[in-house]
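Given as structure tokens, the chain that follows is alone and in the form predicted on its own.
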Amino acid sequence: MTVTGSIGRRLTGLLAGVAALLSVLSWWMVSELAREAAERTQDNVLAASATAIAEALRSEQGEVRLELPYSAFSMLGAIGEDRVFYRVTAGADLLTGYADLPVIPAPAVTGRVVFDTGSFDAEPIRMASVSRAVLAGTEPVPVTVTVAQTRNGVGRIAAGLSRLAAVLSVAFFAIAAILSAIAARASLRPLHEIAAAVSRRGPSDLRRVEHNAPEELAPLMASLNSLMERLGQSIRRSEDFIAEAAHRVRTPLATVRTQADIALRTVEDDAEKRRLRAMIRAVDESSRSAGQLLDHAAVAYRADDLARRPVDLSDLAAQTVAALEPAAAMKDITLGLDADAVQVRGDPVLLENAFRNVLDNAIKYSPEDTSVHIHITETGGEAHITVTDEGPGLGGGPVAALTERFRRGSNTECIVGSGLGLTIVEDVVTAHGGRVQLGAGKEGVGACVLLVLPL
């Protein structure tokens, strides 16, 4: 399987690049909003301003006069301390102020605010300009007012309400960044609600799927449960498969033994004899293989599911010497087993096979008229179940390959055998969370097979 990245990281990414986006976004459009606040702001006192001088003009002895009122500035200097400019001229005469300011083209209607940006001393300046005639002796006169100023005040204004925007956006991409990791995980939950029930169920367990999930989970639930099902029925065919294998094996490698044995009895020539023996020997190690395959597929079928209920491994120890004292009987070989009352959580079914397998390797390779004998105690919070025997010992070879399938020990050629002994054992032992040791029996005579379990 190769995995190609985090679907709740990609959907992280992709809700926190939203949110990335609206904050810019929100965050250009306070800025915008803050800037044209601020010039309208401007623009407003400008009016103002240039409204209160152009009212305050007057005609005295047909001449145009003007006080200049000091509300017209004072207003000016609310929105900051930037420079102040201002012009009134009637007709083509200057009344007062800066003569060099620009000029804001006239207004179409008389009384009408205009506005102009322009420079001014090597500064940007904003102005506004209204008209009004006044009656100076017979002739109305018409009398410019233009009031200007520099535009410092209005960029600090707009770029700290900037500033501020910014700050705002942060805070909200920080905070819908968190949301969004949330909302990807609770989406996510009932994935991995699906995953976490399923991968809770042992190997046998192939029952559909039936969990609570979203619309879009349904296609994947379907398939799913179809799996299952075309599982569960490839399994049932290779059960029957194995168990009509065994059947079809075992019975005619009987009948040929059965036949092999009757030979050897009623030939008198010993060339005939040696191959008759040959032949026996080739059945009983097909037979042997066949059985320890079969043995071998049902413990690794069960160790993927492993039952754990309390086994008395004393009555368990006791049982398999017992189903296996007539096979020792036939070689005179003795098994003495020395139990104490020690419990541990497992399936019995597979540590019988393992414990069989033992014993079964000891009586197998031990000569005539030995023992084999069986300890089980506890030891340091564990079981220890030791197995010794007086046989030729585990060879010259590396001991821990002993385990492997289908490995055997060098000094071994002369016994039937298939080399799954040792492996089913270890298998077992394995799924019960324990170990195998392997090594020379006492003052290194025979072999010393120790199974340790977890109470």
Second form
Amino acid sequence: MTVTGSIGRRLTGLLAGVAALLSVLSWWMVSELAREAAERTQDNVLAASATAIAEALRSEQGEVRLELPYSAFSMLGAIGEDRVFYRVTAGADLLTGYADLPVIPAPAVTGRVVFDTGSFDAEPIRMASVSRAVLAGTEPVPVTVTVAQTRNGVGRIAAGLSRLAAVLSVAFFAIAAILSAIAARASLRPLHEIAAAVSRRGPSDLRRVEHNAPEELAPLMASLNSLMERLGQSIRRSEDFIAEAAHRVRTPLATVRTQADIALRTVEDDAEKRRLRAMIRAVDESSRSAGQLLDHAAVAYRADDLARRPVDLSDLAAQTVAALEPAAAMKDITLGLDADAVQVRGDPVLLENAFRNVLDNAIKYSPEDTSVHIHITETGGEAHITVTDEGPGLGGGPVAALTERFRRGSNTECIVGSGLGLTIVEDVVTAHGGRVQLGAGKEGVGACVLLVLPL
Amino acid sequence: MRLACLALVTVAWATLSSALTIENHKHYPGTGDQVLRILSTADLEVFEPYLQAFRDSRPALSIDYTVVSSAELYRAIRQGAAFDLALSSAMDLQFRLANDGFARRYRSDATTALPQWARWRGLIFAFTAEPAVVVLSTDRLEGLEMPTTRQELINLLRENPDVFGGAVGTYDVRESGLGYLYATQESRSTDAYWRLTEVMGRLDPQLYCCSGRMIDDVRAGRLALAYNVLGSYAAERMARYSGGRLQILRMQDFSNVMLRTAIIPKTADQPEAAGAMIDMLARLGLRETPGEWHLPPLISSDMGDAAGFGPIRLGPGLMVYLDPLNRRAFLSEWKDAMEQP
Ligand SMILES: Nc1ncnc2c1ncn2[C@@H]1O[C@H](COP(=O)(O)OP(=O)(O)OP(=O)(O)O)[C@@H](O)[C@H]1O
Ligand SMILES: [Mg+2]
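The form predicted together with its partner chain is what I want next, because the block you gave corresponds to the form predicted on its own; please supply it.
Up next: the whole complex, starting with the chain shown before.
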């Protein structure tokens, strides 16, 4: 699998990108509005100033008279530190002010303030102009008042607000980016939950995934479940096949074994006898293998859907001991059972199978005239089943490897076996949520197998 | 010899800028050949310590100091006379120069440290705040109660025509830029101004061009009272001849505070040195202890409440009374009040 990026990161990136775009847009809009507002404020002040001057116009002895009102100029200082220019003309004559100030085309209506932008003394200016007819002598004279101001104050106000807007936009973007990350994570949470639920499962757990899934994940879940089902089916099929094959092999092998036994009793020749014994041994090996394979398949099958019945371990152990008593007696081995009444929940058939395999090993590998001990106790909320013998022990090799399939120890020269016994034991115990510990017996003599099962 | 030299320079200068009416002039030679030319309204004896302090920091620089009236200064800078620094007490004229583009922009740590009201557009910088005061002769006012408001002053003048007849001095606002500024600002701020002018007009007032002469005349006993005198000069002169014959009063109802300002003219050849001078003046303007200096700082504790809204505002409002129409109207009203038969 190659990982190509992350949905979470991509989602966060996309959302943050949108937020960045909106931030820039809002900053630009606020900046424009601020400029517009500042310009309008300046226009209003200029208009008020021009109007105040126009209102101060009067006629005296047939002449236009004017005294500039102080407030008309002082109010212009409100916007900022801007240069101020003005001009008052009566008809074509300059009454007062700056003669070379640009002229605004005369307003259509007298008394209405008109605005214009221009430049004066190499600086951009904003001008407001208002006209008024003043009766001088007999004729009304049109008097035009123009007040102009540079635009630094407006620029400064707009720039200040724009800076503020920029700071706010950046803050907005930062918040939006954090929220994007949170949103992306929140929307991906179901995916993570399902992944976690699937990976929490045991190695052979092929049940359907019944996790609640959002709409978008439903197809993935459906295909996952169908894949699990097919996988389960195919595993079951091959287990069935192995069991079937083992079963089919066992029956004819039993026949061969019987025939070989009879033949052994009838032949006289030593060489023939040796050959027959070898044959019998091979048949034993094969049939043991077939039997263990069958058991292994059964374990795999039953462990899939493990029964959880209360099982009394001491009873179970007693049964197993009874079943193996004849085999032990043949080697003059005494089986000692020392069991507390410990109950676990599980499948008795599987547990019996596990016990039998452990006990079988103890008897099989111990020399004659020894004893095997089974000890069942409840320690710390767990059931401990210990089987100790006085045999050769588990050898010097890595002990844990003995539970691998078809793995046999080095001490097995002429002892029949398949190497599946401890595999079955471990499968059973782990299916019950327990564990197996292999070790040496007391004072290093013999083997000690410990099965730990949760209660 | 030195005096002769000075006179020579003055003559040479006068011929150079024929239009300029010079009141005083002094050249302070430095070790280098750079010359900082200052045009100022501040009297030499008042301003000399500042020049000395500046020379100490820049011994290489020669300083050429010319004293003119504020109107003269305004006219010279407008006509493009070659000066590096213009210092004036007429803040309206200085403002107008800055507004009309005759000032050069300057910016430094010292100027940005100035309060907002003490600078405008980086073109004009205030470095002193000087109140208008009333100077009285204690000899001639013996037994009379000192007025604290304009109303009390009006009453005092009205009730004692024998004391004040021909012995009241004030600025001739037609001649003095500063006098005009004080008068117009006062007429705007308090209606007692016109009544006071009226009362003074009846007492055959003496009109002056400058504060210094007014104070000298009060000290000499020729005047009983001088109205609207530059407070810093009054204090300085009183300190100099502390005979106890002068009394300085600040009107409690309202008191004009003028800002002495500096601009670097567009035509300046030595803007860097002029900037350094402005830095020094700005720093002295913000000093906390009065020290030896003759001119007061921008912010002083004795300014009190009488200043009302603080010093005269450095803003476009200053241009109103400079308008010829307004000036004509104001002067004719003033003349009517002042010159009564
Ligand atoms: N009690 C024991 N004493 C000594 N060796 C043991 C004992 N139990 C197991 N072993 C060793 O561990 C190996 C694996 O045991 P396991 O039961 O899996 O296989 P097996 O006994 O050889 O064959 P199977 O049990 O399938 O017939 C054995 O071959 C043997 O070498
Ligand atoms: Mg075995």
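On a predicted model such as this, the values are computed, not experimentally measured, just so you know. Residue numbers count along the first chain shown, from 1. If you superpose the two forms and keep the largest set of C-alpha atoms that fall within 1.5 Å, you have the rigid core.
Trainee: Would R163 count as moving between these two forms, using a Cα shift of 2 angstroms or more after superposing the core as the test?
Mentor: R163 C-alpha, core-superposed: shift of less than 2 Å.
Trainee: Once you line up the core, how about R132: does its CA shift reach 2 Å between these two forms?
Mentor: No, R132 moves less than 2 Å.
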